[in-house]
Structures are given as structure tokens and as C-alpha cells.
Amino acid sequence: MMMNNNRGKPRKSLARRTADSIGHHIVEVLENEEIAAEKGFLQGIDPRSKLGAILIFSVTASVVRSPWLLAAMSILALVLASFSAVDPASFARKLWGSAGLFATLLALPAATQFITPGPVLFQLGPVAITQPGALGAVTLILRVVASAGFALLIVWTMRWTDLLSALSQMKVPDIIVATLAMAQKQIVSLMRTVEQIHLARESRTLGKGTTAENRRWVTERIAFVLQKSVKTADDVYDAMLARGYSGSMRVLHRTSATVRDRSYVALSAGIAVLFIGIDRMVMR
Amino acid sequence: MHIPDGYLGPQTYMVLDVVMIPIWAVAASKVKKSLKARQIPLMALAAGFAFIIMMFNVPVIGGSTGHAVGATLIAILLGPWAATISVSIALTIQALLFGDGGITALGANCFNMAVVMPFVGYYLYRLVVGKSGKINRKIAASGVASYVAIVVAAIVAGVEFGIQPLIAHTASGAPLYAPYPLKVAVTAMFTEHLLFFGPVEAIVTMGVVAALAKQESALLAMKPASKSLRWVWAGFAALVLLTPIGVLAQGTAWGEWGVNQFASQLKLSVPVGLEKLSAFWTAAIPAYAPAFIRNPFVGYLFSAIVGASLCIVVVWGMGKLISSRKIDDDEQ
């Protein structure tokens, strides 16, 4: 019998917590696919053009130095999201709840005189917030939020299959595209297996088990997942051969960039040049 | 250890993105040769496995949990080159499907977790296992190797964070990217991996190796790293030839400051020990500019070739040392 070493308020068992987090990831994949299938501005753009434009914006967000321009870029990401069937409130919540919060927690100590010396902006007891420290902290937070916003736009507005097709058409080697495609499918399948393993354990046991027991159980499950992965790889290869796999991969739907797609990339590049130009010439 | 976008400046992430391209090319070529036609599903499944490992909550002390990266484990099971591909693909999917880890920082994340970790872990494992075929030694070796590998990768990530305030700040001294100086960033990354994530990585690796030894020992057969290092040398040569780009860079790069620059770069007084040491040792080729070569471009290239040759001699010597220890794959 498992020992229950729970003394304080009731906490979810290790198995339940892992199953929940895996279930959350599966739901996230499905939700992303749903948003990507909606009719919106970014969904209507050719995947290659969209990927190119978002990369242009991500690089621009990492080059721009002015906090004002970084704030403007965060707003640009929010505007693009709202035109792409993404609820602006949930976009902002997701962005600030993870990337923004983490960046804020990390940047706050750097705003003090201990890390960034300089003229004192204001004093909080023994801690002084310096001018360059506050500027650095604000810059980091806005940069992280702007960059994460553009990354989130890729995640939310592009189906995985479209992304793979774009990569293939952008001459990324077949072996990498094929591996990415299969890996994504297998990850979802393996996640379901792992979720079921944890739920089965949760339903079979009364207590939570000792740390050592749980540890042994977890590592043995990882070994089992590895064995299953290797066996599945063999089965998948046999199935590929049976279906006539000849060493090359075909993209089922090739897309072609329209004038609208090209204009979008050109406009993005123009905006990027404008931002960098203002940053280097006006803000300095 | 997943670095998000915005923490590293383009001087760092672009270099690491470019560095990863030849590494991925070599890894794909190696894996293709060693695993033949079955490579695609196996690599895909290995990537899936790498992804899944990071989702397992592993109990540690006091009711807390952590998760492992599993790069050393995959390197022990499939070889370091296959681990490079698998972990890179897992990191790419994490970035593109879940927004976990940055898109511009993908090269940096892959360098830390898909190159440094599996290679350090794999070669250390081989070194510790030595000629022994005993399973207990393999389990212990996997623990030591995975522990050291994750700590080394964390230090590399700490250096990447720590050089940001030195290479990119405003005129008033405000940092533009990760704000902590080298000593803070490296110490933080080193300490938390030494005390927390390192033990988790070691527990998972040892536990899986022990479980596989019982259930499926064939999976523990040593996978070759590579026999032909032609492509590695080619990539190395390309990097050497690209070094004159350093001449174009403005300011003094991290780690290259002299005693006088120390105070201005780090805004700290010069430690007495450093001052003494600087007087004690004079570099053979100071500031990458040998006195007998007038052109800085040629001088930089010359310095790169001399430095790289020294590295090659050291790496070759280590390689000889490791390869002379034949691995006995017989179990028990």
C-alpha cells in the first residue's frame, strides 16, 4: 500500500498534476488549430509570406532600442491579432500572463542601484531605483512582450500543416520537414499515452506514494515511453514502405503567393525599416 | 533553460543561428549514414520522446517537482548526432507550436540543449564507463554525465545572458537585453542547475538506464559518435575564415578587455589580483594583432588560425584518449 505523506491542505497527486498539464497541452494544440482555421486577416495570407513577415517583425523587435517604439510594436502585434479572429483580451492576457509577467519579475531587481548604477529616480527604503535601471527594465519587458506577441501570432494563426508546406516550399530539406511532420503527430499520440498512464495510476492508487516510489515509477514510465517510441518508429517505417515510400516527401497543397501576399511582406519590410530608421535617427 | 525572444541581442542570437546551420547539416548527414532508411521515423519518434521527457513531473525533495531535458539520455541511447537532431526538433516544435522558447533564440536554445548537453554528456559517459561493461558503472556514469552536461549547458546559457549588458547598452548604461552582468547571470544559472535541475536530470537519466538494463538492455548498446569528422573540420575551417568579421565589430568584445578597460567596461574597480596577474603574463599575440603583421584583417585571420590549431591539437588529443578506451557492450 502506498503511503500518504500529505499533511497540509489537500494537493493534487503527482500523477494527477502531470496528467492535467499534459491534457492542457493537448487542448492547447486543438485550440490553436481552431483559431488557425478561422477566417481572419493573417489566416488569409500565404504561409510563406506570413512566416517571412512575422520573422521580419521579430528581428525588428530585437533591434529597436526605444521603449516607445517597442510599445508601438506590441500594439501592432495586438492589432494584427484582432484582425485575425483572435480575441484581443485573451491575446493580451496570454502575452502578459506569461512572457510579460516573467520578464517583469526578472527585470525588477535589475532596476536597482545594486545591478545598474546611475542617478537615482526614486528611493524605496534601502533600495534605490536608478534612471538607467528603470529604462533597462522597461525596455526588456516591452521587448519581450513585443517579440512574444509576434511569436504567438505564428502559433495562433497558422495550421501546422500549412507551416510545414511553407517550410517545404522555402526549400528546407525534405528530411527535416518530414521529421517535423511526423514528430508533431507522434508527440500528440505520445502525450495521450502518457496522460492515460498517469490517469490509470491516479485511479488505481489510494495515496500519493513516497518521493522515492514516485521517482522510480516516473523513470520507469519514461523508459516505457522510450521502448514504445522505438517500436512505433519501426511500425511507422513498415507502414511507409507498404504505402510506397520512396525516400522523398510530397507536399499535397502547394500555395502560390498573390499580389496581396507580396504586398503584405513589402509593407512589413517597410514598417520594419521605418521603425529602425526612427529608432536610429530620431530617438538617439 | 529555454531562452525566450528579447533576452538576447542580434549580435548573440544571429551568430548562434548561423553556427547551428552547419551543425544541423553534419548531424543530418551522420544520422542518415548510421541509421539508413529508417532514420526519419526514428528521428521523429526520438524528437517526440525528447519533447515528452520535458513534460514528466519528477518528484524531488520536500514535495517539489522538476522536469528533465533528457539530452544526455538520448545521446547515450541514439548517439550524440541523433540527439542533436531530436532535441533540435523538439525545441523547434516547442517554439512554433507552444511558443515555449524564442523564435530568434532558437539557434541559441539548440546550441545549449541540443549540442553542448548531448556532446558533453555522451563523451563524459564514455569516459566514465571506460572498459567496464558492468551495468552499475553505466548507471553511475549516466548520472555523472547528465549532471555535468546540464550544468555546463547552463553555464553556456549564463554566458550568453551575461554578455548582453557588455555588448549592448545605451549611453546612460541602461541594458538593452538581459540585464544582469556576467558574474550574476553565470552564478544564477550555475547554482540553480547545480542544486536543482542537475539532480533531476541525473535522477531521470539513471532511472531510465536502470529500467532499460532490466527490460531491454539492447537499447543501451553504445551508439557511435562518428568515424569521419570531415564535415566538422569543414565547418571549423569556415568559422576560422569568418573570424575577420570580428575586425568589423565595434568596441571591445566580452572577455577581451585589458586592465585599463576593465574599469570602464564593468564599471568596477580593478581587482588587485587581476592587476598583478596582468603584469605577470603577456600574451604571445596581444589583442589578436601580431606585431609583425601590419594589416589588422590578416593579423586577425592569422591569430584565428593559430588559436584554432591549438584547439584542434587539444581536441584531437582528447579524442585519442577517449577512443583508446574500447567500450565493452556486454551486459553483466
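Heads up, when I say rigid core I mean the largest set of C-alphas that superpose within 1.5 Å between the two forms. Since this is a predicted model, take the numbers as computed values, not measurements. Positions refer to the first chain, counted from 1. Compared with the form predicted on its own:
The listed options are S263, A99, V236, V188, and the one placed at a hinge of the rigid-part motion between these two forms is S263. Rigid-body analysis between these two forms: the smaller part rotates 13° against the larger, C-alpha superposition.
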The other form holds:
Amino acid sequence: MMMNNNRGKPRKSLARRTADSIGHHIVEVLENEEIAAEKGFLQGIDPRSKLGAILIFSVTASVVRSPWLLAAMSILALVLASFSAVDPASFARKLWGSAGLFATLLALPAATQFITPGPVLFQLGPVAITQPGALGAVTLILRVVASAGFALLIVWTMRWTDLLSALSQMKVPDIIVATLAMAQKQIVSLMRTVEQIHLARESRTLGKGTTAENRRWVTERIAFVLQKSVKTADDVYDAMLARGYSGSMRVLHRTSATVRDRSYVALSAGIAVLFIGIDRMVMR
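How about the form predicted on its own, since we already have the form predicted in complex with the partner chain?
Shown next is a single chain and nothing more.
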């Protein structure tokens, strides 16, 4: 490692930074499984009912036009997360750090006078932000955040096996379910492989290497991981055929919706109708 004279802290090499980043994401995947196994509000809902309610809220977020109602839906997602053993601060940070940031980058140009003419709200140097442009940008950002928030609840409150089981019981084509099942396992496996490759390089080199050397090394490793993923896919498929796989996915644990599950879906539908009704009256 080399010392950074400006801050007095050791500067990590490219291999170390990449390995740490991959390790962090793997830990997040494992943490999601742990949270999904907790005893929370959404964890106690039948997976199919939960998917149906999330779909209702996502569709509602796509048709509501009022930014205030979209903000209320974002808060609703946050409240559901807090009642489901999910840290609200972590939930909000990941939601706004990914979907919120991405939507902001896309929406900001539309807020300028160059794209959306209208009364100027404020001036940022040569760039003027207009009132209709700002309103449209805020609406788009809140809509993306609200939809992504409900989708994120699925990831954090439902185990992967429960999601696949729910999709099978909802008559989703077996090829899609099988692809999702294999993809989740192989992505984590390949992430482990890439992490070990970078750790091996870190342990065998003393310097950071030049930019050209790092670029060439990363390119070679990308090709290696691609070849390994293709070979692994072939090996897994051959192993599945050898064990009797015929293209159909069996559901080992079938669930049935209870009164509580149906009530949750009905309540979600009622809230969605209420949001849409208020939106139509406010935005008339």
C-alpha cells in the first residue's frame, strides 16, 4: 500500500478497493436474507399477497400525478419498512442513493428553460430553472422513488426461495423461474470468484501498478470471468439434466392465503383507490 501525503492514510490499490466493494455487496445480499427471515409485518404476509399488494402500489405510483401524494407513498413505503424489521435510515439511504440519484440525474435537464419553457423559478448561473420544469422533475423523482421503494421491500422482506415459490404458484412460466433461480446463485458465486481474483493479486504485488497495467489486467479478468460463467452454465445444465430436470419447476412448499393476507391486499387496494381519487380531485 502507498501513503497518501494529503490525508496521512494508506491508499488502497485497485485490487483491494474492488475486493472490498465486492465483499460489501455480498454481505448486503446475506443481510437481506437475514432481514427476510426476521419476524416483521411484511415477513408474515403470504408471498403472493405481498407481490400483489406491491404491484398495486407500483401501478398507483405510475398514475398519480400529485407530487404531494407521491411523497406520501414514499413515506408509506418507509413506514412499511420500519414495521418489517428494516432500518428506516438504511432503507432511505439505499433508496435515495440509487433510484433517487439516478432519477435526479435524468430529471434535472428537464427542469431547465432550454427544455421546459416557463416562468423562471431561480437562476443557476447561465442556467434558468422554470416552475413547470421543476414541478415535472420533482414529480418524476418522487414517482421513481415511490415505485423503487415498494420494489425494495420485496428484496428485503422476502427470501429468494419464497419469491420463486410464489412466482411458480402464480403460474409464471417455468423458464423464467428457473432462470431467476440459477441467476441468483451464479451471480453470488461469480462475485466470490472475482473477489478472490483481486485478493490474490493484492497479495502478490507490492505497488499499485500504472493505469494502463490495471486496465489491461481488469480486461483480462473480465474475459476470464465471462468464460468461466459460460462453462459453469453448461456444467449446471448438464447436472440438472442428469438429475432428471425436464423443464418444469416443482414447488416443494405451497402456501395458502389466510384472512390476514386477503385483508392486507384489500387494504392495499383501498389505499390505492383513495390515492387515485384524491389525485383526480386535486389535479383536476
